[in-house]
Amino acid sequence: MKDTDIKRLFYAHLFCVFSIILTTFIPSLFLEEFSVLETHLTWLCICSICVTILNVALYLLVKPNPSSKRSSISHKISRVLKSCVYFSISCLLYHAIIVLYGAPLIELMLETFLFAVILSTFTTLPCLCLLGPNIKAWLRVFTKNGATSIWDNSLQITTVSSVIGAWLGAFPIPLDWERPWQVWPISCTLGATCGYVAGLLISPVWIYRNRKQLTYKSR
């Protein structure tokens, strides 16, 4: 494992974080009372379409897992078609399983159906980037030494975290504090959006301090 991996990795992640960091601020400029709180929703699909631009861009740029052949236009047609497919099956999915957690089935479902968006956003698209539209992949990652390299683990670190900092964001919500952020689903997408965040800072410090023991077996 080399140190300037290591340190690409670092560097997207940093990007990816910055960017969630301006969608709080730059929007402000251009829509009026414009907040995280007030408009909530407005900023749940500015921060996805942000996530998702970096996301594509740093793939594109980066290349952590370089083809060893020259795909032709019409497989990265069908590469791309697969994933918005992949994409959305992980948004109806994402609402599905909020809902029988306890989310309103009618009330609310442009919000609850945004939350799974986000959630996707973090968990699915960095997926899809990075192992393509192949479920034999995500299952390889996502199983115990399935790792084989860093980038597959910055994926299993932020996307366990951004579903942890989801689940301990809807602790608030029934508690009779009555603060803005406890209306659904604000404190659950915040929730989400910190624990992306967190595994975004802590992928590459916990790669970095564990380089030595990581050995990485080949596909």
Given for the second form:
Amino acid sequence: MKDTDIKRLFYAHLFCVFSIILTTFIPSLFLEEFSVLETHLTWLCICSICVTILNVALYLLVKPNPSSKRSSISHKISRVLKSCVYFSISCLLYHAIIVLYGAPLIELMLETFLFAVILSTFTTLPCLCLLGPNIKAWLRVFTKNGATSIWDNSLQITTVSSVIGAWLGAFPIPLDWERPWQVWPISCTLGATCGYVAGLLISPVWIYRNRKQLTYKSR
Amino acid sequence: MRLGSGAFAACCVVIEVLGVAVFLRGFFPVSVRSAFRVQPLPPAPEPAAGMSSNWTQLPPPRFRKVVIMLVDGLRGDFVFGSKGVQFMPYTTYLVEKGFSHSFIAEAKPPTVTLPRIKALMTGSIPGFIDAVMNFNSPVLLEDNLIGQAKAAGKRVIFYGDDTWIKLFPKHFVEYDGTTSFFVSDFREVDDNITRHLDNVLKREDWDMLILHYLGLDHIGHISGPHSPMVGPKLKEMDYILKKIHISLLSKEREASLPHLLVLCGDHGMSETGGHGASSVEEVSTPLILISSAFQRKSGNFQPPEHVQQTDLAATLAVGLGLPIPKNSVGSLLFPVVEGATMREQLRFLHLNSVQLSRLLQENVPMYEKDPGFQQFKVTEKLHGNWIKLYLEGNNSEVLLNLGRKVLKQYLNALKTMSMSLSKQVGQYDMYSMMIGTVIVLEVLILLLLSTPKALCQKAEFEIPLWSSLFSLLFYLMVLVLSAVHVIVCTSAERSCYFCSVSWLMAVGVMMLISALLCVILCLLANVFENVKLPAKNSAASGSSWSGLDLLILFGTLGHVLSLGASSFIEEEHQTWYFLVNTLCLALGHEICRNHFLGKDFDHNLAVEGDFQKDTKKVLQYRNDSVDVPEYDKVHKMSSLELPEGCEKWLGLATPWLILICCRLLRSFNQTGVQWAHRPDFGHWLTSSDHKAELSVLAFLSLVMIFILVQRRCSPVSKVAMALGLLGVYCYRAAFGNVFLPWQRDNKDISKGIIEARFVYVFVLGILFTGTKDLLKSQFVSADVNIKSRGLWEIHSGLVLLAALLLRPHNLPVLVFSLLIQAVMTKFIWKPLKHDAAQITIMHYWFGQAFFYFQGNSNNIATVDISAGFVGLDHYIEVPAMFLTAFATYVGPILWAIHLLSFLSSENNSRSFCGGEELETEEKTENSVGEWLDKSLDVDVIEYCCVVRSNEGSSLGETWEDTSELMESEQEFSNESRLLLLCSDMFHSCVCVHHPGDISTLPFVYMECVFSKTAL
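Now show the form predicted in complex with its partner chain, given that the preceding structure was the form predicted alone.
Once more the chain from above appears, this time first in line as the rest of the complex follows.
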């Protein structure tokens, strides 16, 4: 059971990684003058939409947490709506945090907001998919020994690694190398993306290596 | 040898300071100076073989009048490059076709105005330390050209940068200084000089005219060398040069000597417009000498020759018939004297060489071996022969050829000597630097090795000093180091500071180094012995590091590593803001976790909160000797209540509040290099249009400061504080920064000396009360409360001083600093129970961040020197330096003193607790013993132990331990469980084994409670 789960996790993650890599190449076939650095905002939109669609599709396909109780359609719709609200709240929250970190308040608002959106896509969206709009469950997962399945573990790893990636991505900004990728917020978004990809790749490996130690309490 | 932590730290600091001082002495090279300061030497007579020459006086001047036109920030390519051709046509014409000599003069770093003026006028090379003195240019005491000119009765006129007037206060017969402080002004600074020109050029009553134009440098600072404003400014300079030149030419008569016009720059500018460093653009400046005495340039234009900026002093001295400044390391620009006769030329060169060789003799220990000096000695002899031939009337081709040969040799010797003198200045004293580094590193390692001991309870250090002093290694080390010292000092080619100290001192330092090394080795050996034993424990403790610990550790390490890149030094504020923000988020996470998830934790807190109530009841019970079950019920009921109310939400909001404060503060003062030009709130406030807003803000800030500080003051200092803050506002009003409500039209802007001194009185008063309390706690009574009260007094005194010294738009920074301190204390440090190390590092981070929030940076130009003049009517060195240093480091100092006071008051309450516990233990035992004696039969209580929770472990862990204990020891009765439960509230548990007679237990418990609440 566990091994098959890990396999599914691994393939799902691999799929995500490939889709992110493809977003850097495919659009240049359709759009003229597309490049990740120069038309960064376009890439950000494409990437976040891609990851969103993929995450939702994978969730529907894989169904990591088979819910036992039957739920009505209205319940499902309310869940979806709730998730959308949560997602936008998380975007705004990330935006606020980024501004508090020193991003300009008025100029470059769109750039900052898109950075917040992509960060939400990498962190909040998987949470919404896997745990649903349920703050208590989120808090449970993000505490020590709070994971109840390998999906929770992988969620922890990818979320933390994408946030850390974005955090580390801010470091090259003050350097005077005058490179195009030092422009706000490119280094941070690239950092977040790299962190997310690294998290996707690391988590199956880590779970596989620690599969003996990982015992989940059923709650 | 045993040392307390205080004594140990003091020793380390003293040795560290010694090491740093030795290092700095080697790092800042002392400029080359001549020892003869007082009596002017007679000019060197002409050398002559056999008979003595009759020419012992100085040669007569070659020019009648000299005009020096110094353009600040004039870069080499502004004149000789494409910009010169485009914007300075007249100068270009003079350079290519006119009677002129043009050079590119290399300025030595630091390329800042003051050291450059010194270099131009004394010919010496000022060290980096002069860059610090750039703000406070004291009178130039060194032998210099202006001084010589004045002594020779020349009349010097100066217009331009007022740095000159500070340097030469009594030398000019007429002057008009322009302050270079207002960088945003391009036009006024130069018009202020030019308006005098017409008048002065008409007159005949001067010999030397110096003009220092600042506008170009200001343009560079604001918008760089490629700014569209540079062109018109260069055109203006060209026009002025043309005007001066034509007027000088028109006044030249046949009989009199020609005039000399010098166009030069003090330093260049980098591609971004700044200067100070040593890039090619910054050090290359044009130097153009124009005079009708020179040969007209032939058609083919050659690129200008590279010379040193210091050469100008010697050249001008020779040209004006003055003695060459003693400390000049420059060599004569030979083309200038080419028109003279051969005898005169040789005489000039000889004078210059004699001056340089004297300087060489005084500054280089092995000067005889210097190739330049040897060459000079040979040439001098040859020169003597030439004079002999000349005086004998020989006038043949031979004499001419010999003369040319002597000339060439002189020029070579000059060049070599000048080079070796410049090297003296440019090189570091490696030996002293290494000694300093070794001492500093050894102390650092010692500190690192003793950190584990410092963190443990006793805070005492076992320094194996005596054993290491008697070890063989120590003596061997001393011997080896002394040998190295002797070898280095005897073979040194240049003067070395550490070799010049007395040998006793040197041996002392060597012994210090070896002793430190031996101590370190001993400690290392101890550590390795100990490591093997508790290896298991260390592995266990490694995993207990929380996220906050990791952040603090890696943040501090990362900051240190980031200093390897120059951009991170320039933009260090970004690193600190980033780290502080992350710290706030991490704290927010911790608070969230504690409030929402740590139910146990909450429960604990609740129990603790209800404790007071309970104990009162228990006391009653005891008095009425009511039995326990009732109490048990009461207690259970109370413990079921969860904490409600705003406390929790305030705690949750705190990190966000701090984050918002930091974001606001960040936009108060833009600093650093890349984003320094961005508009910020501070500039907006200080502009004269927003004086009313600034007044309101300053007033509100002062009120806030009072509210935040007065909580911890004694009533007397509360009054003093209020009056002092009022005085601060009056001072700012008198200074013209803010309005007073009753005085709308401020006619007289005084310096506010009375107001400032009024505030100083209160500052000193508050500090005095604080110090008195501290001393009292140290010597008279051992009451720890007085100590922390004294520290808080000192804290508030320093806050008042900071309010006085900070510029009015920075007062909100002070308010935010106090606010963050207060909020963090109340909602973060106290409830979350961080340990001292965590709190210390957080204080350090915030202190550093506030250093930059104030608008400081690692650039020396951001130091606010005006703070040094608050309440002083003229410059007094010691208080001005102290005040400037305090105003610069207000942030770190206030956070450090807050840390001290906070830790001391926390320590108080903790040691209070600890003391109580001990007392409790004794009392309990005593009373139990008494009770046992009284009550007859049983030995119910075998022993009673108090297990105090360790300092480090949090409440939750203790709780768990206790509950485990409760689970495991099922034979405990209800009452003993209650005992465990309640005593856990004091972070301690009293476990009573073999509870035979149950009725004894509440008695023990209540005994315990009683003694606790009594205190």
